[in-house]
Structure formats: C-alpha cells, structure tokens
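Take a look at this one chain, the form predicted alone, written out in structure tokens.
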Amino acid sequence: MEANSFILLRNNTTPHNGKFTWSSPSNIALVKYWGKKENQIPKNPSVSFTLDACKTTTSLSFAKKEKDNSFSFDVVFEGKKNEDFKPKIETFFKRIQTYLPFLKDYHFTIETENTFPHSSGIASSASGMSALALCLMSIEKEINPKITQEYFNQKASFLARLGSGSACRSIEGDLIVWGKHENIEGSSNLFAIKYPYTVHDNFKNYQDTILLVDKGEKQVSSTVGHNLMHNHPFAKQRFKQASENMTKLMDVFKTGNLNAFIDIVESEALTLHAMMLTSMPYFILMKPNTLEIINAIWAFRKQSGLHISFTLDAGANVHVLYPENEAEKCIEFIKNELVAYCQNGHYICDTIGFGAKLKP
C-alpha cells in the first residue's frame, strides 16, 4: 500500500453538516519507537498493547462554510475553549489535506476530553489524534460509503500517524505493530496493523496499572526527543536493537514465556530513557519516585516469584504490567507498596483493550 492509495478523490457529494464522536484508547509500547524520518516515518518498528480505560473521547461537529482557502476550527478541551492545541491541529490538517481534500470546506468544532491527565506520559497525543482521525474518516465514509472496514482502519491509522506517530497504534487492539519488519507480514511504516501471528493465552487480558508519579507537563516534549535521535551517537545501534527485540518477542508471544517477556520489555523501557540521558542536549524525564518504584518491583518479583514488571513511556509515570491470573496479589502489592510514590496517591488500573469505538 502506497500513500497515494489514501487520497480521496473529489467525485462525490459532501455532506452539508454533521457530527461524529469516537472514543480512542492510549497504548503502551513494549518495543519503543524513538526517532523518526520525514513525514512521521519511524526509524524502527514498535509493538504495543492497546489500553482500555485510558482513552480520549472526541466529538467533531462540521458545517459547510463560505468558500475560502483556510482551515477553520475551534477546540474545546474538557469543556473549555483551548487555543493551545490549535497549532498542532493546524499542522495535522496541513499534513493530511492531500488525503482529505474536504478539510477547507468546513468549520469544525473539536470537543475532546481524556480519562487521564494530559501531557503526563500516558500518550495523550496518541489517543487524541487517533480519535480525531477516526472522526474525519467517518466524514469520508459518508462521502464514500463503499470503503471497506479494512481500508477505513488503515487510512485512520495512516492519518493518525501524521498527527502523532504512536497514534497509529490506537485504532485497533489488542496487540499492534507499527513499522516495517522483515519477519512480520503486512507490517508497514505508513500505518499500524494487528499483530498477525499466534499469541499465547498468557498475554490475553494482560493488566496495566499506571502509577501517576508526576501529572504535570513533561519538561521536554516527545517531538523534541525524537528529533534529538538524528545525531545521537548510539542511534544506529538502538534501531538495530529494537528490530531484534521485535523478532525475539515473536517467539515470546507464541510460547508464552513471561520471564523472557519481562527481560525484553524492561530493557526497552530503560533503553528509551538511556537515549534521553545520552542525547545532546541530554535530559531526564524520570523522577526519584520512578526509580523507587522500579527498585520495589524488582525486589517484590524476586521475593514473590510473580511475573510483575514495568515499562515507561516518555515521562515519569510507571506502567506496571502483570498477567491476569496474578492480578490479585500484584494489585495488593501496588496498593500497599507503590501507591505511596504516586502524586496524591493517584493511579489507574487498566487492562488490554481492543481499539477505538464509534459513539452513538
């Protein structure tokens, strides 16, 4: 599939007005994407669990406007008009205009809200941009009702990627691959796909408790961090490592080897932050309590024999991962030992989800 395949031709009548609402989840990468080429193309493949409770709900209202040559939209975030998001959305519209030529025909009102704190390392751009892309695809579906569900999902993922790279992994679930990998049939740099091979029952309904160590905005945005990989001294080896870890995970998903899963996923998390520590300029997104939680998880895993592990996104918060059949003991440990390290004691119990949903 080439990018040109996603261009909507102006052959059909466009609706005069309407409204669509989508709820789209965040996702947590197991193999991390860090570093990108032009047009939001990843430097390495990644694989993620789609989440369930951590999501963005976006309503897109649209009405035909007088013909002019500009984008016209308002953004309402959690009930209040928000100008801060407008530059990012305008950039997004510019990137996708070729593929959705009706964008300048409408005035849009974008109403959006999260179930989790914005810009705190729970991939709010992933859920937000994927929800917006899905709303726009619902307009395309009105224009061209013949498009298949497969095409709808692929193009939604393709568009979401142009807003935020990881957003392309939030359209479907539960295990999603983004980035061309020689051993994964159908994998693409342009959009994400459902992992196409056997997955052991150990990884079905996997649990993710997110410990909100710091709910404030990150000191360094993910966009800046990705750009710092261009001249990073360890970038080439990192991209090779990620691809190799994808191959290793294929065997892990098939066999259900939880110990090997933990080794790969925790190493990936720490490598992501090692790239930040060794970029120029260098930066640290982890907080002291992030490290306290990691050490506590290691100690508890050794003492209990449970398959509890962690991963990190580009932020201070910790995703605590564990299989469903060990949930009771892991949650007890989290409540007794780890919640004390969270800002205001806040945490979110989540589980693996199955993608975005159109709201009535």
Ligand code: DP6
The other form holds:
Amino acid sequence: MEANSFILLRNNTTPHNGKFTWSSPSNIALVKYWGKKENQIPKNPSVSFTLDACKTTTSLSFAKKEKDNSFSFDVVFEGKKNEDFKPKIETFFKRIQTYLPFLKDYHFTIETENTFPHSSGIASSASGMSALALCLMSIEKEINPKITQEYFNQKASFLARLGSGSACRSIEGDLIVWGKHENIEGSSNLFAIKYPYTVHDNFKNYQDTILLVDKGEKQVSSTVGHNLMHNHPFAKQRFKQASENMTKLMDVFKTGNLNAFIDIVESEALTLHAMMLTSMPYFILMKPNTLEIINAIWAFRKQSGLHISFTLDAGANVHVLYPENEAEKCIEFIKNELVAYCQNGHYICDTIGFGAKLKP
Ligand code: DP6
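Form predicted together with the ligand structure, per the form predicted alone context:
What follows is the whole complex; the chain from before opens it.
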C-alpha cells in the first residue's frame, strides 16, 4: 500500500455541516518506537497493548465556510476554549490535507476531554490524535459511504500517525503492530494493524496499573526525543534490537511464556531510557521513585513467583503489567507497597482494550 492510495478524490457531495464523536484509548508499547524518519515513518517496528480506561473523547462539529486558503478551527478542552493545542492540530491538518482535501471547506469545533487527569504525565497525544483522525474519517465516510471497514481503520491509523506516531496504534485492539517487520504479514510503516497471529490466553485481559510518579510537564517532548536518535551512537544497534525483540515476542505470544515476555518488555523500557541517557544532550527522565518502584517489583516478583513486570514511557510514570489471573495479589502488593511512591498517591487501574468507539 502506498501513501497516495489514501487520497480522497474530490467529490461534489460534501455535507454542509454535522458532528461526530469518537472515544479513543491510549496504548502502551511493549517494543518501543523511538526514532523516526521524514513523514512520521518509524525507524523500527513497535507493538503495543491498547488500553481501555485511559481514553480521549472528541466531538468534531463542522460547518461549511467560505473557501479560503486557511484552516479554521476552535479547540475546547474540558469545556474551556484552549489555544495551547492549536499549533499541534494546525501541523496535523497541514500534514493530512492532501489526504482529506475537504479540510479547508469547513470551520471545525473540536471539543475534547480525557478520562485521565490533565497533567497526569500520561501522554494524551495517542488517544487525542486518534480520536480526531477517526472523527475526520467519519466525514470521509459520509462523503464516500462505500469505503470498507478495513480501509476506514487503515486510513484512520494512517492519519493518526501523521498527528503522533504512537496514535496510529490506538484505533483497534488488543495487540497492535506498527512498522514493517519481515515476519509479520501485512505490517506497514504507514499504519498499524492488529497482530495477525494467534495470541496465547495468558495475554488476554492483561492488566496495566499506571503509577503516577511525576505529573509535571514532560522534560523532553517526544519530537525532541525522537530527533535525538539521529546521530545517536547506539541508534543502529537499537533499531536492530527492536526488530529482533519483535521476532522474540512473536514466539512469546504463541507459547504464552510469561518469563520471556517480562525479559523483553522490561529490557525495552530500560533501553528506551538508556537511549535518552546516552544522547547528546542527555536526559534522565526517571525519578528516584521510578527506581524504588522497579526495585520493589523485582523483589516482589522473586519472592512471590508472580508474573508482575513494568514498562515505562518517555517519563517517570511506571506501567505495572500483570496477567488477569494474578490480578488480586498484584493489586494488593501495588496498594500496600507501590502507591506510596506515587505523587499524591495517584494511580490508574487499566486493562487491555479493544479500540476506539463511535459515540451515538
Ligand atoms: C516512548 O508517538 O509521542 O511512547 O510521533 O513525535 O508524536 P511523535 O511521538 P510519540 O512517541 C511515543 C514514544 C514512546 C514509545 C511508544 O509509544 O512506542
């Protein structure tokens, strides 16, 4: 599939106005996307669990305007007009206008809210950009009702990627691959796909408790972070390792080998941070409590024999992962020993989800 197969051809019967609402989840990468080329093309494939509770709901209202050469939109975040998100959305519109030529025909009102607290340190770009891409695809579907569900999802993912790379993995669930991998049929750098092979029951309803260690602004934006992989001394080796980890995970998904899963996922998280520690300029995004939590998880895992593990995003918060059938004991441990390391005791219990939903 080529990018230009996603161009919507000009059509006279565009709607006058309307409104669509989508809720779209966040996702957590098991093999990390860190490093990209031009046009939001990833340097290595990644795979993620789609989340369920952490999501963004976005309503997109649209009304025909005098056509001029500019984008026209307002953003309302949690009920209040918001200017901060506008530059990112303007960039997004510029990147996708070739694929959605109707964008300059409308004035848009984008009303958006997250289920997770604002400034929780949880990135909202994946859920936010995917929700907006889906609303835009609903307009395309109204213009061109014949598009298939497969095309709808692929193009939604394709557009979301142009807003934020990881957003392309939030359209569907529960296990999603983005980036070309030689052993994964249908995998693409342009959009994400559902993992196409059988997944062992051990990974059904996997749990993710997000410990909010630091709710402050990100020290390094992901754009800056990805750019640090250009000329990074270990970049080449890292991209190779990510591809190899994908191959190893394929076997793990098949066999249900939880110990092997833990080794790969924790190593991926620490490698992501190692890339930041060894870039120029260099960053430490973990906080002392991030390390306290990691050490406590390791000690508890050793002592209990449970399959509890962690992963990290580009920040200090910790995602604690565990299988559903070990949830009771893991939650007890989290409450008793880990919540104390969270800022104001805040954490979010989430589980694997199945993707975005159109709201009536
Ligand atoms: C560490 O998707 O936020 O979460 O494409 O620049 O918007 P942009 O980056 P973004 O990067 C996410 C990186 C990560 C790892 C991952 O989700 O794979």
